[in-house]
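One chain comes next, on its own, written as structure tokens: the form predicted alone.
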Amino acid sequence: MPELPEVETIARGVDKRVRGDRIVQAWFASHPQPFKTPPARQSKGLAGRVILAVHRTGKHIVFELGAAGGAGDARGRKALKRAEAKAPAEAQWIVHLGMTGRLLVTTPESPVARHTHARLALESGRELRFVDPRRFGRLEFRDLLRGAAFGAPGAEPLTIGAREFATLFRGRRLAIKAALLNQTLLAGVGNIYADESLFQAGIRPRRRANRVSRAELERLRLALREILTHAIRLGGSSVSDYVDADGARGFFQLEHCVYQRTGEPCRRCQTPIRRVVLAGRGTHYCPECQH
């Protein structure tokens, strides 16, 4: 499943390519699984709206949309878009990639991949496509004039402070790895970056969260932020189906220290990396470097 760095990479790439563009028409497939909002309602709600911005919230990609408007001449459209860009969003389109979802900016002439569940035709002549072979992703439309904006349930790992971070784990008897994966505590952290951050902080994934000291939690907070930031710079980890908005793979998987390196020598001490199942997830660690 794409995690915070992968989702951030895609959101930035899509924002760069479609910010200020207008959605002319939206097409959705017939499979019901990807739709948190009925396809007909999404099509009607998206048509005519200008994309004001695209950003990540937790593991979700959020499109901030302006008021729906019609097309005019080129000069009129540009003036309208400039005015709308300064106005607050009136709607949101929310994309969760699930296990295998992709969000691609392409042209109408490009071959349509199997398992394409959404195609948004843009005024610029480009298309925005949502492809999801396993159909675990979700698409949602929100009218902000009638309801609340989307918000992640947990704290943002890239900006959370030391005191708030430590408070998240106070009194929790579950394993520290399981706590990191709890999206109501931290939004966006998944299996890859939990394993890598715990390794860098020198903490065993099975340790109870309430037994991890304040100093160790601070090491973990800083390690998590450093690893997530570095992974974003490298375009995320392509260990399965993940590609960015242009269809390019990431490179952070080349720097993994423990994730999916079972039996291989630790990059620090040469001890073989171990794998256990924790909270239903494959978990990788160094028995020598992590305590």
Second form
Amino acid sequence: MPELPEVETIARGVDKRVRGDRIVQAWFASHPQPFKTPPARQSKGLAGRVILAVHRTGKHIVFELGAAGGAGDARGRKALKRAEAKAPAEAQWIVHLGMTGRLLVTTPESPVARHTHARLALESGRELRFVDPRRFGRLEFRDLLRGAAFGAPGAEPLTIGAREFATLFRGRRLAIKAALLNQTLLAGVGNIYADESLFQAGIRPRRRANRVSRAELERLRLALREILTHAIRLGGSSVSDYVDADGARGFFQLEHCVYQRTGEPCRRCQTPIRRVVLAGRGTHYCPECQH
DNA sequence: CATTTCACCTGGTGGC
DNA sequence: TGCCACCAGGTGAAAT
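With the form predicted alone already on screen, would you show the form predicted in complex with the DNA?
Following is the full complex, with the preceding chain placed first.
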């Protein structure tokens, strides 16, 4: 399940591969999911555009796109890389991977995987593909000349300050873990990193958000920042079959303290890790270390 | 409005 | 071996 570190890893990998390339043609499947923008409008909007940059916002991957020039544009990819900083984006393609979504950069001849919902033919001769068995992902196209740029509703956990972080939870009576998962408050935290950061901060997932002290919230903010940063460095957590744009697995799953360690000894105190269901999700914590 | 529940999907697992 | 119930969880709509 891609969360912030996995999405960041994928966005960096895709950026490295396709920045400066041009979308020659785009094909989309015909079923309604996973398209936030109708597929016909997406393929029309993407065709001919240069990819200026690819980056992450929350759990979304955002492709910044230039004007739809013809194939006759003589500028090479290197020149476009240099021009990127100056050229304002005129459109965006926004990819949310949901639970099982993958972005692949392949050759056109490479066999098309089952559940491939989008194929973008690039001028370099390669192909960018979106594969998502469960179709929980979302693909959206935005024309910035006619509408607003994409912005994640929630704050970025890597850069949010202490005061703003504390404000997010003020007056909220829901469980602190449910609040962490709410993307309109914080953008990018999912089930794995919610459980791991609550463990590191020593806070029980079921505690009501407004009953968590200021000092504990600050521990939580720092734990989140540290864990997310560390996970990005390790290429994310590979649970089930997650891989990055290179097909490489991440390594942070080896450092999980509680997530999917039900019954196993706590790394800090040896007490068996407990599992409960909270907000409809498997939730893991140490009854000894978290209060 | 705040909060909770559930539907959306498919693949993998475990029981029989 | 085959069949089926069940689980996984990000998101957004519907219900409370």
